[in-house]
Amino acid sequence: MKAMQSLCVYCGSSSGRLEDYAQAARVLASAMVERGIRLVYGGASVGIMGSVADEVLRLGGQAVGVIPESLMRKELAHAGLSELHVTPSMHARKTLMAELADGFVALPGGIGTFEEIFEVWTWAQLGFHGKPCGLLNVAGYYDGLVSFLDHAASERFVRPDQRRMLVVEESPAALIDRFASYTPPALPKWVGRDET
């Protein structure tokens, strides 16, 4: 795989009920300027995508937002990025974020960033794309979910290697480690109906 170059970052554009989330992305922020990985996120100021952002950009790091028309407002677009693309849709949105980054990771956040981190699994499971896709699991913000995905696959609706492919680290350099590494799992050559 190619060095890391851009990481797609989704995650909530509300703070959440604990720090230990804000916390978490401007540690991720941290470990990406580190690595000289560039941030790719939704492009809002405000909540868990404002944090991640900010300390990005505070440490001299690229960060680009990928914004809709119609969130302009409602999720207050960051005015100081390095980049700002502003879509037509929220398809164009996932279409353009993913085409900008080598990997993908959903920080704390809600039904949007469940959404998205789960679509371009879908996308690498169908053989798509070849990038890592993770969960930073803050404070056991996952816990419930992974325990829930892991169960899918013990009933045979993920298979193994597909429920593989969803990293999950507690730490944000560890996570990153692992996408470094990352080797995406041969496919299939058909997936049958209880398999997608």
Contents of the next structure:
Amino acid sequence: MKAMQSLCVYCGSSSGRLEDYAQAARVLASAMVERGIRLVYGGASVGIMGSVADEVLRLGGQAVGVIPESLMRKELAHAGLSELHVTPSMHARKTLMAELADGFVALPGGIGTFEEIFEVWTWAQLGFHGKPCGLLNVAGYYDGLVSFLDHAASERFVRPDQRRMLVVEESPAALIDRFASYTPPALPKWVGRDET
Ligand code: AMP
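Got the form predicted on its own; any chance of the form predicted in complex with adenosine monophosphate (AMP) too?
Full complex below, order starting with the chain above.
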């Protein structure tokens, strides 16, 4: 198993209603810096995205941003990152973020966050990569989504192995520990299979 060197964090470009969300971003940042794990994220200075990057940098860690030109031009990019990659499109951005990271976590966020974590989870279920994907369920933010995903599994639109590929934890340290011991299922055996 490859050691976790870089973690991709998807999260809100807004701060959300509760201070708990930004606080959890800072706790995650600190858990990452303690373990020498580099942050890969969307490169913005706003919302929870800014909180996680600011804290990684404040603690002396590495924060790598990947931002499309169109958002760069709107001056949303963080000015103090260790590295900033500017891509021609959103698709190129997501591909590069996925390549640069050894695992993917969604903190609370909105549509962009949902889309990003679902995309890498989809790539995982197809066996395009074997990296762990997870939700950091801060203050119960993802409770409704987790119940729905369990419902999708019990209705047999999501296979149990696919559902288990998405790790859900409330504490950043627990999530990183589970990522470190994650082994992807042997996908080719069950892709397209009917029996659970
Ligand atoms: P959202 O959850 O809708 O706030 O979108 C946040 C996610 O989408 C982040 O993980 C980013 O990769 C991307 N994103 C959305 N808005 C921005 C922005 N203004 N600047 C940079 N990335 C953004």
